[in-house]
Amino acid sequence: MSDQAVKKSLFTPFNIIAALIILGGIPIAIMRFTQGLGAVTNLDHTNPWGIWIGFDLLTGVALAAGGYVTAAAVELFGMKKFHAAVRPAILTGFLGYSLVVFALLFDVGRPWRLPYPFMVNQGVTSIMFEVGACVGLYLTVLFLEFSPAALEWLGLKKIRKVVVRLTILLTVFGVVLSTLHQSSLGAMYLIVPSKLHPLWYSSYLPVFFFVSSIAAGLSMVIFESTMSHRNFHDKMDAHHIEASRHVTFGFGRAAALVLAGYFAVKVFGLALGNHWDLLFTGYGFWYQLELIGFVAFPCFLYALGVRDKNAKIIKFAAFWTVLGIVLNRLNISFFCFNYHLPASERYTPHWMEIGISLFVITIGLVVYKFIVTKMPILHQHPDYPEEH
């Protein structure tokens, strides 16, 4: 490439914005680890969990669910027509969980103690231990599921052959571990009935989190496929381009069914709590917006798009569902948490907390772009034309 071509490929709007965010996030990260949480956050003993938990952890884990959903559909249920979506979904899941662990290093007061639960025999009955153990194990599973693409890129055929033989076993482990920790994230909020607003608090929180993670995973696969088709079209072969249509309509149909089920269990949970009188309060209208606007509405759009064979409607529904998952997790962890406290005592994220979140997300996008550009994710490796 000529010098002018190199500069043109480097100085793109994405690269410039990403570089500015990363360069701005580095000094904040240094400040966090040298001066403590108090220097960069508004966290306190009343509000020990902030946006790093609500967005980086709860939302990140939900949106990374596409890995286990797609792997289960293809490897366990034999839906081979969606096979082209497995590697992008696994990559998104692997990066998502990696960023969750990376973000936890900022949130935990003493990050070097993050592996303590595995080394010190204390608190093994805690729901947080179960979440930590499952996330750590599932991240390992995702690494192994992703590794064939990296091994193909590196030319390590013998090691790749061994890992590929473990595909079914890894998929089963992934589904089991995901079922456990997706639901357990909701179970963590069962211990705070006096802090979480009654409309969002329910004994069915673990069920809500698990079912919504499936909808999130299906929608993220469609959304990721759409963005990859738009930004990395030149990296996709004909097989992946053709398969993207099957993914859009097949996953759209599944998402409509899952969202319908999610809406039903949410209404059932509302009836079980008998909080109908709260629906016409300020928080009640906010709850209705979430339930109708971000669950029932995208469910209708998915069904409409599948019926009319309209890919644009399905893609918009996927984007809207992702927004709905983000809203739900932030409602539970932030907007509707400690709702009874006066405004002066409630948590508001410091701008540096938001900066760190952008810093973490940007690193993930840069790594995703590098991997998709260099490794056989959106195209078949020439040495393995029929194997992925």
Contents of the next structure:
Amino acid sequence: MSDQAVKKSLFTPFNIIAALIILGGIPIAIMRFTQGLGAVTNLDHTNPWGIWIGFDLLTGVALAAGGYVTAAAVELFGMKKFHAAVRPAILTGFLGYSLVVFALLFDVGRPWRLPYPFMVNQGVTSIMFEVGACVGLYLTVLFLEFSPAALEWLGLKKIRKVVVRLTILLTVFGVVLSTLHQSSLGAMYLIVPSKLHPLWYSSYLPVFFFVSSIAAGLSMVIFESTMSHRNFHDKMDAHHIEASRHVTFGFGRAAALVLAGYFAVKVFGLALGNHWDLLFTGYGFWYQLELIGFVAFPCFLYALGVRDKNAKIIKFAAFWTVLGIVLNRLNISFFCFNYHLPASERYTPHWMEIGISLFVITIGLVVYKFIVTKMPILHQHPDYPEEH
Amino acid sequence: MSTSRRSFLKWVAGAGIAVAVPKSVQAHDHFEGYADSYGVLHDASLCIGCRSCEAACHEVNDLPAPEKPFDDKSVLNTIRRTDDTNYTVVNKYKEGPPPKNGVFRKQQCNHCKEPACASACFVGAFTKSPEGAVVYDESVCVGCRYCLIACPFNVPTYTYDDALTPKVMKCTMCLPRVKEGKLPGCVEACPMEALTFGKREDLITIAKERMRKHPDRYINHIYGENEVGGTNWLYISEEPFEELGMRTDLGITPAPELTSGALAMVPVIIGMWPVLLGGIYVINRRKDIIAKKEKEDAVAEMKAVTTAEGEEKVKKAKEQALKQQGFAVKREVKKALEEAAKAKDENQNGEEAK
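The form predicted together with its partner chain, contrasted with the form predicted alone above:
After this comes the whole thing, all chains and molecules, with the earlier chain placed first.
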């Protein structure tokens, strides 16, 4: 009787779709590693980076910024009322970065050599060296920050105690490493003034990427808490449900301020680049859409939502900001990269590239669901009540 | 207090600027390329598009034979770029009168003095050799293809169809041959002397000499003399360079300078952030501790006040009670005395009556 119930519950729409995507991804993954990148991607010599870099890596890292933003707010800036948001944010950060590295294994030609830049020959003049080092270290930090939840689940009290003592150190480490690699992802494009459209190319790119990652992190935390409410309400205790209201308004207020700052820095960058004349070209209108439609507009919405105490507006603003970050990262890596080339020499993703991206994201969602269901993420572990 | 803080802020700003603008500090020992390095001067006005250089390149580098043979002129009808089977290609950019029948230009790696690929590579797979060639080391390459992104000339290519040992492919300026004292394959094969191999400095002199002799033939510019900080492959032409498919908007900034400012911020962030964040944490913890202590003190004080008031009340009550007790005793005594006096009176009256 109970066996039947378990079996039935496995065939939910989510599980079926996830299983189909993962099953569909496996043959593509096999093709990638037996026939090479050429068999499954539209990458070429002029367009060597596709959506695996532009979406999975650039966007993935920005959207996983919630971990360091929330941890810093609570542990360092003393905003204890957001404490319940830390664990879900750290978890999505940890999974996000794990997926970024996982996706990278598909993209680089010889993934088994990924330790080479650190173990064999250090290319320290490369911004990518910095990105690689920071992402690697930060993944370790996130793993340690996340581990107390897993250790509580496993009942390993002694190790947990040791890790919890490191919280402040790990949080500071996390902020330093995130500042470095979030900004460096933008700095990677400093070397291509001749390929990236002048409205997007700026010596401020590292600043843009860092500031927008904070907005992305804040928005993702609000967005995720909305999704968790919808899907994992039964896993949340009263403490978390109460805290999520604080998070929506507190983080909404912060996001309004950060987006306002981001808008200002973008305008400074525009003035520095002095390409006002390009604003009324095709790319210029695209730029205005990004700046006004996906930076200024959600900033206004956030402010409105906070003033009117309207959670619905804030949640929509969070969703819109996340879309804007995706748009920005894709503009830099894809829409506005190689802008000077004719359409025939530009890149459009192969369906199998999209397949692998979906495969990677789906694995992430399945793991997230498993962890949230099993471990004390959205509720307190009964053995450790003093923590919250 | 306020002055010391101001001077501290000044110092911080100064340090930030000094680190963020390292080129002004390091202007004296700025790398300007290896002296006496070799290069090739390509005089596009002499090129006839015979593709002998392509054939020679394939031969000396053991590259796979192309679908159409090298003497098939129909290949020139489409613009090609270098790929993982071609280190060099010759393109026809314009139709023209015989004998040349067009305007041609050969392309290959330009062997920058300060190469973007080498600056971008996170595993140091590219080296600028003292001979002038930019060489690639397959044995460490991870395959991130950042070099393809970084190259302003779109030179490096990648063997995308190789599953297990994919690698970057690009012109080596025939460094092994140069080290043996031979000419690069393409230079040796050119029947028109459109390619001249020599010391880069000498090539610039030769180019200027040709321009001086034929001022009406050449565009007054040596492409590669200053582009992206200078390249070891140089070009002169009778047609504007943009009409030969070459970008003239690349500027003269060497690639490493584009990222040096951002890299210089790394130690600033590593040095400053922990101090600032640690400070913020300590301030907040102190605030919490003070708030907690104040709360405790307030509670204790309230308790003390309440206790004192209570004691006062008890004392008063006791006093009152004592007082009341005293009154009662006095009243009783008085009553007793009165009664005793009354009794005495009655006794006396009774005796008198007897």
